[in-house]
Amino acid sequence: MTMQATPSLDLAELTLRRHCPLVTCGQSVLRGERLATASAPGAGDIHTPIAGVVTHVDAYRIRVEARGHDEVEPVDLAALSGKALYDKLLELGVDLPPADAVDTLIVNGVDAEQGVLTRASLLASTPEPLEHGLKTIHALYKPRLTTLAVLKGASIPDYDIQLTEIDHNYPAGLDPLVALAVTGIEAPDHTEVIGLETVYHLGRVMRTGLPVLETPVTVDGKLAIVPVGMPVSRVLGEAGIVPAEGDRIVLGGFLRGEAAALPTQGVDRSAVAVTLVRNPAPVAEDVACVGCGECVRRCPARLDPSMITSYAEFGLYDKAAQAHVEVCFECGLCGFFCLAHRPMLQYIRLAKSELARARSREEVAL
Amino acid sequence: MKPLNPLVLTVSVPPHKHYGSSVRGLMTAILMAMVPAAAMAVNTFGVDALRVMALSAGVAVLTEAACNRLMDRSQSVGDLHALTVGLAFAFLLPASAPWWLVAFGSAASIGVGKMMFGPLGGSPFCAPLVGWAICRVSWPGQMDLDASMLTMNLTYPLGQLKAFGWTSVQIQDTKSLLFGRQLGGLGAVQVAGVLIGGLYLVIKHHVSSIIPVGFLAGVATAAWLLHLINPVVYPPAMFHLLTGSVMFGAFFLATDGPSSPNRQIPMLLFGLLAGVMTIVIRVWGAYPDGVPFAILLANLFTPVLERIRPRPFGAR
Ligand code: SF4
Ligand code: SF4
């Protein structure tokens, strides 16, 4: 149940993560033209799926309005190999963690979170691009294993690749929880998780020469590869339906997704399923932890979310370090759980996400 | 900027569903599961017994409103948590009560068992154990369950036990001990009731069986174990079990979250400490009912049993 056709955008909205914009408002771009580029390793760039003008940016997103059709060339990569190869696939958009000393490759193609089954309807409707993907990948980081993580019980088709097969129970999915189904380590060393819809882009990347334009994501229970940048309001709309005021709009799962800001946020190509909740009262209140524990005991990596996010509550990032929040990998069960209903994940982002801020303050000092 | 799309959305952190549990529900269910031993008190010593627990409840309610109010925090009374603390002060207190005691107890409880350590949560001690330590300590006299029950023609197992030891103890058949025909605290003794309301707390998973099961553990195993060296002075452990606070104590006092360790293991030498010493109050104490102490004594060891804490994943 694929919905292939790709729907003719009037606007495209492209979200920045860690990205620094190259163009300027009122620039005529070309469609797959380069728009912003990434700050962080393994990190892919930014290319428009339209080509148009560019009618807003700002530090979180960049708007193109359609204008002509015309396309940029295709690369030609079959002359590149090893780390240009790589380098050129993060300029088209690919999301590729550094590409050496890799042991253990894992693609994972497992739909972690209940309600999204988009890597699972990938593997049993696309063979081609992951063929593709899966080779390019296993050339580019040569590792001794490359593994195909699936669930248990899945019928696909024959990929040539070992199988890992995974518990149907979440967080099973989960990247480090599937490294350790791989490896029997946790956190082992010299292993990569990939998530499947990234060698989905590698392979269409590789075939066509043009950056990563579509994504797929899970949307009313079926696949759909729509543009990178589709608004998800019109993503919704052609599944047949149709937000409401006070609506939210996920882009990921439930435990651990992002809630859409305005109605045409773009689809980024970490989101893996566009969900509609009509309920419009939040989960999180600002409460302070009563102190059931509920959180410590249902915790996969065996941390004290309730310690972790009080810390974080209060700015003590270093004490949530102590605490081993990075070790956390934010399955979001915590929150899920939480007596009190606090906002458990978004704490623990927080905190993450100072520490790193401090780390690369103390890097430029250095 | 003239808006796009004059579509407004709602934008929150994930979760973007939830389990479905809340403070209030976990409330309702404690207050749930008392009913029945409130309805056995009512059965066993009358009217006495309501004007006790409505009393309690009340005061706690109302304090908790008014300390809100002079703190300038927003209202919490809604989460039921204060209404299940005064029902659990009165559990704990004699029929005979005075009201001034019963009033003067429940405040005590939210003043200084909750409020003053902070909103829900904050607080070390199990808040209805506070204010009965402090009655205890306070007014001896009025708290004492055999003097204060003279007109009742029933008797109190455990001060018979601590007075004249285990030989003159009247009550010992293990029916009357569980449907409450022996003084104590007017809910508390009404073991067949708690009884009920505890394994409905734990089958439907509001508490964890952890404490409990480690609480009766400790009990049993001291009871027994003083038992087995000296069957004349010492009861069986059937019989401690089913008197005083001990049912009540598991499965409602001991289970309070905040004052409790979170983790499978501590939570269990939590429970297990608590129960030998329950038992080694009664034996070598000066209360006959060692429950109150013994738990709120485990309280005390807290933070030190939070300290046993596996590995996190993937540290090494
Ligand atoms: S999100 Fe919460 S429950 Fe999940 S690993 Fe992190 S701290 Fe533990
Ligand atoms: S589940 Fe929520 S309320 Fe309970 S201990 Fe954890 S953070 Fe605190």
Given for the second form:
Amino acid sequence: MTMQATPSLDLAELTLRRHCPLVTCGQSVLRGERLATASAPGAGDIHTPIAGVVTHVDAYRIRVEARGHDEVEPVDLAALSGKALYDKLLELGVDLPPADAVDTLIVNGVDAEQGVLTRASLLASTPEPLEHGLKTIHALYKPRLTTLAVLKGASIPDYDIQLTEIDHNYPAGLDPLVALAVTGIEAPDHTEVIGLETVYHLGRVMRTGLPVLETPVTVDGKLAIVPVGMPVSRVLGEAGIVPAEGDRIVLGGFLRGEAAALPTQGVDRSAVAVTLVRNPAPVAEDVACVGCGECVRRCPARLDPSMITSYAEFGLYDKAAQAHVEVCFECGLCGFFCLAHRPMLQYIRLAKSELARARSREEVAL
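Alright, leaving the form predicted in complex with its partner chain aside, put up the form predicted alone.
All you get below is the one chain by itself.
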């Protein structure tokens, strides 16, 4: 679990997820300059990790080519607190859920999938930014209880915080099940679960006064701190991994990750791993459900993934909502066990995305 040094970068491609671009093609930008603002509650803005020139902007990505080394001035955060600090942290690229009426704050230090070691490696190797982040996040939310979720038997430094041990069996490390383990209640009110990588981002921002420009990922079983927007092919190349024809590069782990559209696609803050899947077979296909019921038997949320994904496949998103698609915590087991190899998790994410877009349109109309 050794940490790799942060590499230099000649090209950055920043992924937009409900972000509004602030730059145009041909514009020169400083390292750390804000490129896009977030339109979703709790989402941080996006900044460039390199100084250079914007060469591409569309609804999904911004590409910057390196030129020069000038960067923005650090922000003095010491005098800020409460909502002023929260708003500034969002502006600096930290993803933080709304800080209102949080009674229980859970920092999830458990890696969700086998083979992803990002959180475990951060706990073992980066005490200083984590200590800054934990202190700041407790001050922001002022919860009655703050706890750090870790795997049973894990040996970690003393972070002066209450620990909650989580079972090793998948998917026990996913946020909803961690919240259940801490509170004893499914979907508890006034409870927030925040990933350890976000606490790391927060600690780095508080220490440096610069926006989120780097993010931790697992690559080939090791922790790497890479620039946000670093092309996935370059991330693998730094680890000595060369994709072959037919391989897939995945942002995340095997069960829950998203396939990169192109080798130039950049790593974003939500990616906890960059994984190469060698010549995957079978590949998921848009085929009909065979009605075996295997996904229903495997679903830990007690949903009917076969019906939900069928509704999503045919654009019946209201029906998917009625079938409680929002309850799904995206463990990926339905797709893993699907005998027809349907893209179950992708359909579920599509339905959630379309429902969120519909809600946003309704809010704008009001």
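Here the rigid core means the biggest group of C-alpha atoms that line up within 1.5 Å when the two forms are laid on top of each other. Numbering follows the first chain given and starts at 1. For clarity, every value in this text was computed on a predicted model and none was experimentally measured.
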query: Core fit, then Gly246 C-alpha moves 2 Å or more between these two forms; finding: yes
